[in-house]
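The form predicted on its own is given below as one chain in structure tokens.
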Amino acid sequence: MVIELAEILSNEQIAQGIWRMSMHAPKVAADYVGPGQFINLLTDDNWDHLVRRPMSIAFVKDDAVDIIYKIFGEMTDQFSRKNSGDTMNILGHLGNVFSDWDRQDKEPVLIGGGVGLAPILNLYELCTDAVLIMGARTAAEHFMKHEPENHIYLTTDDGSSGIDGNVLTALNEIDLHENSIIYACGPELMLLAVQKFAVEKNARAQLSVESYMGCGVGLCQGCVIERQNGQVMKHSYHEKYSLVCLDGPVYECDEIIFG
């Protein structure tokens, strides 16, 4: 884990209200280890900002760092405002990783919704052969082409592009096989939908929880979830409860409990 004073590369804007950032982080990019991790970002060092903001890297490929955002407020707005030429303080990597689906044995599903497209993507150009379904509210959030034949299936809540519904409409519509694992990444009553198809199921599912967090290194606590462990004392905490900056941010789904 290091800090950073990356140099933006590039900043752009692929779909209503979502950018792509690329920056130059040597450091960051030297110690990756696969996706799933994210990266805590600080738009400036001044009293304003100083709580970082978590990012789930999109794409690393040699010296450059990529992240998929969505503007939510001032401080994604501001992070939008960047040019080529600025700079991040990033304090990367951090969490750990999505497993086994290098497996030749494994079909991957990989699901991506809202702001949790970033480390499917990243998974998804590592997979030879996977399912990719993305889900957005309207068609102008998607940056992808719905195209079912090379097994990429977009939805929306409106039903303007894709499948009218949402990721669990289309879910729906994949065989799955006892070789089949999901993999998830979006708002956590998308995750719950997706944890209860998956137990119901019987499937195998890695999801990875967004949570907010002020450090990325456990030491503020705001990232707890509870874990799925009915067998410890109440007042257990550590075995009670997990914190996603440090434990996740990726869980099998029969690891944790939401709300």
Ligand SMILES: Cc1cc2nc3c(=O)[nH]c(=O)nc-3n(C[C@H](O)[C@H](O)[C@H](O)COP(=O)(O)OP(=O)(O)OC[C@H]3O[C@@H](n4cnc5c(N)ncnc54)[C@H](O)[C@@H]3O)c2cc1C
The other form holds:
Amino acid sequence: MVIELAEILSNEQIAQGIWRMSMHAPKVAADYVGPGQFINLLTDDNWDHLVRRPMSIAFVKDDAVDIIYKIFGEMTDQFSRKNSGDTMNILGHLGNVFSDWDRQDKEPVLIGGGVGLAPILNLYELCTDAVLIMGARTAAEHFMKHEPENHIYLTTDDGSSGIDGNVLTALNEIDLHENSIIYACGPELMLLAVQKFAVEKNARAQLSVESYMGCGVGLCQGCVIERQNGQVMKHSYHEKYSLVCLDGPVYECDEIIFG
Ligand SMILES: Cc1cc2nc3c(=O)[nH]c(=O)nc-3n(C[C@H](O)[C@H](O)[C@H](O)COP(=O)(O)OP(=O)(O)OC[C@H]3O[C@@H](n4cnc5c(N)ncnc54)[C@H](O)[C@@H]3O)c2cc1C
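Show the form predicted together with this ligand, please, the one above being the form predicted on its own.
Below is the whole assembly, all chains and molecules, this chain first.
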């Protein structure tokens, strides 16, 4: 894990409220393990913002690390005001990774919604035969095309493009095979619905959880999530709770309970 002052290579709006930033971060890129991992960012080295903001790694190519972010509040708004040549202070890499997506006998079904698009797109780039479902409120928030013939399904809450409904509507429409594994990242309500779906269908699912988070390194204890199995995990001393920053953000769906 390193702290790196990364120069911004590009920072562009790719859909309504959604931006992609590419940063020159050779140290973080060199340590990067795979989809699921995240970095914790500060825009400036001053007292205005003490707490970093976690962002999943969307892509790593050579020395460049990319994020895809949604403007939520003050800090992500500041992200969007940064220009090429400006810097970002990165702490990373952090977190664990999605697993078993590369098994020949498995079919990955990838689901991303809201701020959860980045790790899912990262994983999609690596998968050869995956189903991709991306959810948004409206067409303007999508930056990909609805292509059912290529197993890419977009959904919109207002029906303005793709499937009218949410990612669960799409998930119910596709044929889930015995060997499918669901990988999902998005708002808690979405993850809860995917978890329920997976339990009902007896399907395996890995969920990447985007809880509130402070330090990202297990000190502040701000990102706890309740655990189902009660076992002590590698990094966390809680029996009942897990720290998303150290034990996650990726969990098997039967490992956690949403509050
Ligand atoms: C491991 C991890 C990976 C993430 N990856 C991404 C990513 O790739 N792209 C992306 O756009 N976002 C991602 N997020 C969420 C992102 O960190 C928050 O949206 C961001 O911190 C908001 O900061 P802000 O200063 O703009 O908003 P704030 O001013 O801090 O918050 C504005 C409002 O947003 C809500 N909010 C803020 N943070 C969260 C949160 N973590 N969960 C739920 N609600 C929240 C609160 O209601 C708050 O009032 C990730 C979060 C985690 C924990």
